[in-house]
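We begin with a single chain expressed as structure tokens, specifically the form predicted alone.
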Amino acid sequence: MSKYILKINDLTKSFTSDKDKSPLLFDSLTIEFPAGAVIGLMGTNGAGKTTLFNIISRLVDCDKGNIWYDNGDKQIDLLKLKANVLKGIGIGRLFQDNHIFADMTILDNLLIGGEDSFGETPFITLFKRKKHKEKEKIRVAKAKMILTELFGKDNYFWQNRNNYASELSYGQQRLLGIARLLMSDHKLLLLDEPTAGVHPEIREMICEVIRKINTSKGVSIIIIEHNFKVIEVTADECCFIDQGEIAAVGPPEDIIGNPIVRKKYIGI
């Protein structure tokens, strides 16, 4: 197994479909994120964050460039794929809208998590599910594995598991999409802005659950994150992004406590 689980060359991306009138996001960046750690991904807003989740998970093309992604087993080539296939090789992503059903129970949101077709069909996938009830046991057993492993032994969400989703704090619904990010066997988890928007309580919460996935399952997390407490807490590494170009790299602290980064982020 090599020492990364992503590494991007020479990425370019420009606003356009025409590259040679457009201006560039990204011209050629380069950069690689080790294997087993958490990586906190950070920039000033239009940096191209989010852009580049999207180009990695394959919902945005680029111009040209290598994403090289290894699983444990192969290094892929993630631009020649689409989007629908990556679940399969064992990259989750968790949006920044929640992408919870909130008309569906807690433990059906997990259940879904756990079907190969989830985020394509999921109707579909529930018209299947009533044809394999016995797998459907399985997957009980692992939701309830899974929120005791992350929220304890009679935790609320297990305890509550047949209440709908709807009744879920925005902050809860969070904690419940990294849940249901478990139900398959990711090798690759990218968040993004996890704790946006959350009470500061679930706040810490993500947190500890973000470092608990990571520490556990040797699970390797990027996170897109404007909070330097929660990179702080959870990373071990962190990438500055300024004007699509890779500013800084390194340890939390160097980076937070770099003189352009604050002044290029929070303007002091």
Ligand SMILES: Nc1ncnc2c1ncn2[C@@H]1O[C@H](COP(=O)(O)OP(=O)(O)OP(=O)(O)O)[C@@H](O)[C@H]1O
Given for the second form:
Amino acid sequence: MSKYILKINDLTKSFTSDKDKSPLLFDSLTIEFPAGAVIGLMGTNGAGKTTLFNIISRLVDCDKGNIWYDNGDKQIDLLKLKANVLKGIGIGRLFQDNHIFADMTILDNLLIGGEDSFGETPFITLFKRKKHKEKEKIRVAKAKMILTELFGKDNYFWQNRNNYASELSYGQQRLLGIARLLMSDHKLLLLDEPTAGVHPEIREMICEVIRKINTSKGVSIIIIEHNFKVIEVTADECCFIDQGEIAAVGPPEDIIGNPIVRKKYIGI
Ligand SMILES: Nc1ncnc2c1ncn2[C@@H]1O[C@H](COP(=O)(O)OP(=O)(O)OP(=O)(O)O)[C@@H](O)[C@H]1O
Ligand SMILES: [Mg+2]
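Having gone through the form predicted alone, I am curious about the other one (the form predicted in complex with the named molecule); can you provide its structure?
The complete assembly is shown below, putting the previous chain first.
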């Protein structure tokens, strides 16, 4: 049985076809991310963290390489797939930008994350009303269960589920974005800076939620993060990328104490 969730092999990426004019962002990047762990991905601005997520999520192509994903019964090369099938094989993503719909309710923001969301087939709601209502009931019950598991009984999100998401603070919207990912059954979550720009109190809640999702559901999580403290309390393993290269890998305390990392981040 494999022990990785992702194995990145010989990944090469440049943003233009003229390699002389544009240096490679990734030059044969090779790394394994262990299954069942929270992995912190750190690195300076422009190091390539989000691009790596974009390549994994199939939003950006690469020039060469493989990304093996352990789908339980078989290993899949993600680079052979299209972005729209990733949710179906258990890969979810929280984007660096906020993707909460402010003029939808809190509940509707959650429901669109479900596997059986009606999405772009609205006529089903006209012709199969009974079936639609039953499914809707199941999805609402799932949303309630997720919110209760993550935030406790009588939590703020459930109590205010019919309010517009615009009423939530930025930090609460990030929490809602993470909760929404649980509406589908994921094996791997890619979280791009979930705590950036968030008040310390909510930052702590986000850290707790990340740990909870990992320990109670066994979901592997890769979290891009600039904050040492967040990495310290959430991550089992940490990887530091510098200009497209893996500069250091190890337990968070080793990476945070690493002289290259400290110099790059805080200049000492
Ligand atoms: N579509 C694109 N076209 C050209 N260059 C790009 C494109 N996307 C990213 N880059 C470049 O690739 C490099 C890596 O960017 P990326 O967004 O992956 O960095 P990052 O590590 O996520 O940084 P940050 O911590 O600021 O979010 C940067 O130099 C960026 O300008
Ligand atoms: Mg980024």
